[in-house]
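First, one chain by itself: the form predicted on its own, in structure tokens.
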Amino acid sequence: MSTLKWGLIGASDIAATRVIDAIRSSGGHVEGVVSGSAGRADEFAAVHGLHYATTDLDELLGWDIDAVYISSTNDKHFDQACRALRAGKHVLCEKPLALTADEAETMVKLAEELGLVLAANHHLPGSPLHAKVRELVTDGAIGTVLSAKVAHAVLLPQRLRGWRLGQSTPGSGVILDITCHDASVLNPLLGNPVAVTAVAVQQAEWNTGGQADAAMTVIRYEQDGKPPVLAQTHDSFTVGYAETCLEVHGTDGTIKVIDAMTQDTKGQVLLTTKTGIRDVEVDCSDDLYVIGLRAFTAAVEGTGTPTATGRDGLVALKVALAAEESATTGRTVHIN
């Protein structure tokens, strides 16, 4: 596996706590960072042992790097990703890829035209837990899939209660932050999302930003030759004492993944059929972000594919945008 040289676009919490280590663990090298604040860029580079720090994106794109990781606020992703692609850099972009489906489609097509890798940093599809669920479903372990349910209600850490809930920041709110993660898991499992109905509310006393911090959705999925599937999600920044969970129900059984939607892979897969409940063994020793960075590196080398491609990120975004529209209008929104 070759050593990719990376530039970081955004001196973010996720870069600091997860992605820098994952890049290094996957054999990559992080050269430097760009941030809107010179002081923040300098401090970030010093803390993480990076050679360069700048406030100028063009300067970063002029460095001797192969790829960029974008973890700026959601409203900046589209412009920054397109500029990086046009500079000949592979792009790993935080979710959501963009704020509109048209923008995300433009990013995907641009990467395809330039022969570069564009991936969305959806960490969950690469989880061994979710890979095992897809394997069980494909093998017919629960018969024909009928429905699924995601519980992704967590308590947003205080250090992250900034732009994610501020109405002044485009792309904030629980749906674009969490529901799109749910879609990244459900889409490859259930087929084509065609319609979304959602309700969103503001619950937390500490949420003074004005954006929804809890939402529930129902998504209709369709596949050729199979009955439609309904998926339900509960996404929240306000719940501090619940485990996340994924359930998939079929004609012949149910798969339940306890602690399924976290950043760490310590969950448990239970398969229930007419013969009883069975604990399905899954090796959860690998870090999800390392899994993702290894897959990204393999894609750059032409020997693999990202755990979530640009097109995967696009479809996950479409589900989240449909949920936002439905929550605002009170109507079911159809995805073409």
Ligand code: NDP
Second form
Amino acid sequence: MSTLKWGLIGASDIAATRVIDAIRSSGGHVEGVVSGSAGRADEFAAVHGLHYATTDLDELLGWDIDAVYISSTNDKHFDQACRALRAGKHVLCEKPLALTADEAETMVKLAEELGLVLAANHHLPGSPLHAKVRELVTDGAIGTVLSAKVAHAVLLPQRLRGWRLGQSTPGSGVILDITCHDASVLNPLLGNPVAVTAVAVQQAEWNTGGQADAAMTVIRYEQDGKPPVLAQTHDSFTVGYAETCLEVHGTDGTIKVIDAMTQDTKGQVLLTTKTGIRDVEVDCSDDLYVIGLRAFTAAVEGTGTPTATGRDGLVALKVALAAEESATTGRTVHIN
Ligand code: NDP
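For comparison with the form predicted on its own, provide the form predicted together with this ligand.
Every chain and every other molecule in the complex is listed next, the one we just looked at coming first.
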């Protein structure tokens, strides 16, 4: 596997806590970072052992780098990704890819035209747990799929209770943050998302930003020759004591994944059929972000595809945007 040289766009928590290590573990080299603040850029570079720090994106794009990892706030992804692609860099962009489907579509088309890799850093679809669920479904282990349920209610860590909760940064709120991840798991499993109904509320007393911190969503999926499937998600920043979970129900059985929606690989896949409950063996030894970075590197080398392609990121975004619109209008929103 080749050594990709990376520039980081955004001095973010997720870069610091997960992705720098994952890039290095996948054989890549992180050259430097761009931040909106010179002080933050310098400190970030020093803490993480990076050669370069700048406040100028064009300067970063002029470095000898192959790829950029974008983990700025969601409102900046579109502009930064387009500039990086036009500068000839492959792009791994955090979710949500952009704030509108048109923007995300533009990013996808630009990457295609330029022959560059654009991927969304959805860490969950590459999880061995979810790969096993897709394999069981494809193999017919639960018969015809009827419905799915995602429990993704967590307590937002104190250090992240900034722009995610406020209305001053476009793209904040629990739906673009978490429902988007659920869609990245459900879409490859259930087919085409065609209609979304959601209710969102503000619950936490520490949430003074005005954005929704809890949402429940129902998504209708369709696939040629199969009955429609209903999926239900519960996404929250306010729940401290729940486990995350995915359930998939079919005519001949149910798959339950415990700890399905975390940043860590561990979890348990249980298959219930008429013969009883079986604990399905899954190798959870690889880090989810390393899996994503390896797949991205393989895509750049032309030997594989990203865990979530730009187009996968676009469809996940469409589901989240439909949920937002539904929560605001009180109506079911159809996705074309
Ligand atoms: P952070 O708040 O840590 O970083 C986002 C931006 O906020 C940074 O680019 C930085 O701007 C600015 N910032 C960071 N710290 C400070 C500070 N102390 N003072 C002022 N500004 C600051 O966000 P996250 O890491 O939580 O999220 C970044 C992106 O990653 C989002 O798009 C999010 O959706 C995504 N994400 C994805 C996850 C995944 O598992 N795939 C998990 C978590 C987040 P600057 O760069 O200008 O310094």
